[in-house]
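Take a look at this one chain, the form predicted on its own, written out in structure tokens.
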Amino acid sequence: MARVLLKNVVKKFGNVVAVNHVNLEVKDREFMILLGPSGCGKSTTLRLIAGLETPDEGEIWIGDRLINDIDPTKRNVAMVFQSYALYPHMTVYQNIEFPLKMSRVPKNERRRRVIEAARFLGIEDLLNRYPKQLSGGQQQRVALARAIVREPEVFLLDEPLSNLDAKLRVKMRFELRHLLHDELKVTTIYVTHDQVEAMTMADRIAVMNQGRIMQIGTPVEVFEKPANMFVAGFIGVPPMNFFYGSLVSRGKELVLDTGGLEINIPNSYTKSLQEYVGREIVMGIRPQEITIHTEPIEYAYPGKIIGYEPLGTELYIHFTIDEKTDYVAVVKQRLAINLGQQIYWRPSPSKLYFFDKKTGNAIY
């Protein structure tokens, strides 16, 4: 059974603390992915799990062996980094070969396990050639050919789509998650800064900040449900909007007053915002979840247009309530708009989210 699991794992790099007590468990055959932005430990976490770091607390797992000191070459695992580090001098059956040779397999089973991951990735007819004379996508199948003849209990992939264009991540996005999670059902945990690779291959997803984990689940949990106001706004594309003010009653009703405005909010978060009457907090609307309108109209506020981005089947509509702060609205429908313009956004009642201020958690 190839389930990792992290217990309580630090690492320090003088007195910067990379990985602070992170604890994760993947499962068995489980596409796991660590999300976050540049700094925030997930590399290093996945350094640590494949014995290039030595963690200066914690426990790691891999099924029931306890491997903080087992040598990396023992620990059957298969790494691929972003750069591919394809060997130049190499051909690509021979870049293939490599670990096996390193572990004195027999020529033949070399052979047979080459040829295999070659066929299987659909690089055939590459074997003969060298790094240099491959695509992008070419070389990232080479890379991943080399670590599936190793058979390892658990794929580590650091972000190996990065250096790719466009159009072709989103092939290898796909052709990724069904080689590895479909075909090869492999523990796989996958590095990654971007958002919707997380979202279209996870299973789970563990987003990471500052050397912690901040939010493990599903990529509809993470989305519909964030746990605090950085996996809320690092989720989603535009980010989250947020507004900052204090909750008043104003008598059956409860308002968010920022300052310059009062929104009103439904009552169906009533009970869950009651204890914060008279607390500063913050309420998050997705872009794709506020309306734009050119006249007034029930529920709708004021707002003044800043700039926008015709994105062809959308218009991303960027707006102040208050000259300071930039607001964006994600719409579907043409409007004839000018900068500088007055408009009035609504939000969708139910899709609203509260935070505390203070700590930035989700209130429920």
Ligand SMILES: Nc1ncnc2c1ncn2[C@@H]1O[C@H](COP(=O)(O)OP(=O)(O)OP(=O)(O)O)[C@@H](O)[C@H]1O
Contents of the next structure:
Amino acid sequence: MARVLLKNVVKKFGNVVAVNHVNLEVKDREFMILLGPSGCGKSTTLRLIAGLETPDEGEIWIGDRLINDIDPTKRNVAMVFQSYALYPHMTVYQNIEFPLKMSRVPKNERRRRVIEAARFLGIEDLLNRYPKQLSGGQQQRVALARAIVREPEVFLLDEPLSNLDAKLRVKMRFELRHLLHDELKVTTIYVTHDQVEAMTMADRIAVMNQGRIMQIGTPVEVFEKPANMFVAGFIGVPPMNFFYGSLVSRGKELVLDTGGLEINIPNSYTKSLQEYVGREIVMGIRPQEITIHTEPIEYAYPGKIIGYEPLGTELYIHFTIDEKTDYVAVVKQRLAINLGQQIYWRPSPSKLYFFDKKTGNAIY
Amino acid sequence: MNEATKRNLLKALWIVFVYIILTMFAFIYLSPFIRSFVASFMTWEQASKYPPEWIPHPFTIENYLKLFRLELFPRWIMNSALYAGLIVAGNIIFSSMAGYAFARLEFPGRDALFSALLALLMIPIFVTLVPNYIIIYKLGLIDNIIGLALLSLANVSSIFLMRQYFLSLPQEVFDAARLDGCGPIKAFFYIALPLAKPALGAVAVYQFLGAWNAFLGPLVFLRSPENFTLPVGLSFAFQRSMWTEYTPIIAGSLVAAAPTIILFIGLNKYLIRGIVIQAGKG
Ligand SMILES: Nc1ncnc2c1ncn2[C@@H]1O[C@H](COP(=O)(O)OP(=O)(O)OP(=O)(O)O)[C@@H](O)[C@H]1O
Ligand SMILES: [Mg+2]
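Having seen the form predicted on its own, I'd like the form predicted together with the named molecule now, please.
Now the full complex is given, and it begins with the chain already shown.
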């Protein structure tokens, strides 16, 4: 069994805390994705698990072994690097064979396993080529073959698709998940900053920011129930709109006073928001949950169009309510609108999110 | 004439002009060499005429024959070859290991040590000549090619070049090797060294040129004529007035320079690569 467990792991580089008290449990055979913006510590986390970096604090477990002090070679993990890191002076065959050679597997068995791995990835015809004679996609398969030939318990991948063109990336997304999750059935930790990759491939996603884990959950959970403003803003395209204001009570109703505009809050939220009355909060609405109208209707608020981006099947409409902040709505219908035009935007009453402004945490 | 053709014409004229200047400079730089080359086929009588003559008449290879009649001449060539060979081998072995350690291994005091090493570049060799002499003397290796070569088996600029080269290799390749089961030593032999061929080529060429042409070291550390390297031997022959004429000396110098010239023409891509590597990231 190859569960991976990180307990309070800290890694510092000088003053930079690259990984800050990370707790993460990856279940046996789970496909876990570490998602976060550039520099948030994803690669460092992966390298800590691989043993390429040593933690300053905390424990790392694989299965029931504490591996802090175990040599990377003996951890039974394989890693695929963003640059693929093939050995340029070795043929594809020698590249795949290399880890077996280093662990003194007998020659005949090496041969059998190399060919098996190559066949598995459909690269038998490339065995005599050198890495520089391969396309990006082929190099990636070689890197994968070199990783699976060791039959590791844990698979670590650091942005393995980021060097491929968009079309191949979509194709490989499905292939990779199928290969690792359904065929090899290994525990996989996969790093990416691409949320589409994360949403489509992961069993669970760990969203990271500035060395910390902000939320761990299934793709649906992190999308529908973000734990804080960071996750809410990071997941979803275009990002969620945030309306800052104070929560005021108007008779039986609650409203968000943005200072200029009062937004009604549906009754279904009243209970969870009760203790925030009189305090600063943030309301979040995804762009897909806003409709745009040219005439005033109930529960719609005035705004001014400041830009629009037609994307074929949908239209991004940028509007503002205070001449400062840019909000976005995504609409499917064709709308005849002009810059500077007054419109009415209406949030979908069941799809609102609220956050404590001070902590950034979601209020449910 | 329209604008475009005018511009092309100006460009062509400029190129012609540049080439004329460059050719002139090339000729100025090459003229001593050309002079030596033609003089080596002249009699001393003709070569010493003023104003100088440029066509050997009568054409003679007597100068070269004189050289080879000199009993020690083949010996000196062998000595030079041995000296250069040892130094090239030593530098390839030691500078690749030291460069690898400075670039890829982490150990306490690494950067301080490396800075200290670089500081050595600023010390003129005359400063270390006497202490080196004493060391070699105490080892009983004066007048011994091997003893002399010992002093140059490793060299700061070779180490620097190798370090820069190893730094330029992608870190992820070494990380991958680490996971595939290579400790630092295996990673050196299986990954770093095979990838370092271009840099090793540059080190070899530089060191060969330096050793083959070395004069001061061999002059100070070698005593008996049969142990001399070619440059020292030729100057010895010249000073002892083994010949009263300069033309055999000129011929000798050309013979001595031949390997370097051939190497330079054949391998200048390695030399250039060496410069490029050194100029790479710090
Ligand atoms: N070897 C190192 N020395 C110093 N600082 C480092 C080192 N490795 C990483 N860092 C720092 O640690 C932080 C996290 O880096 P890390 O590479 O883990 O980010 P990442 O999430 O993988 O980013 P990216 O998406 O850009 O790859 C960054 O601020 C980075 O500058
Ligand atoms: Mg990274």
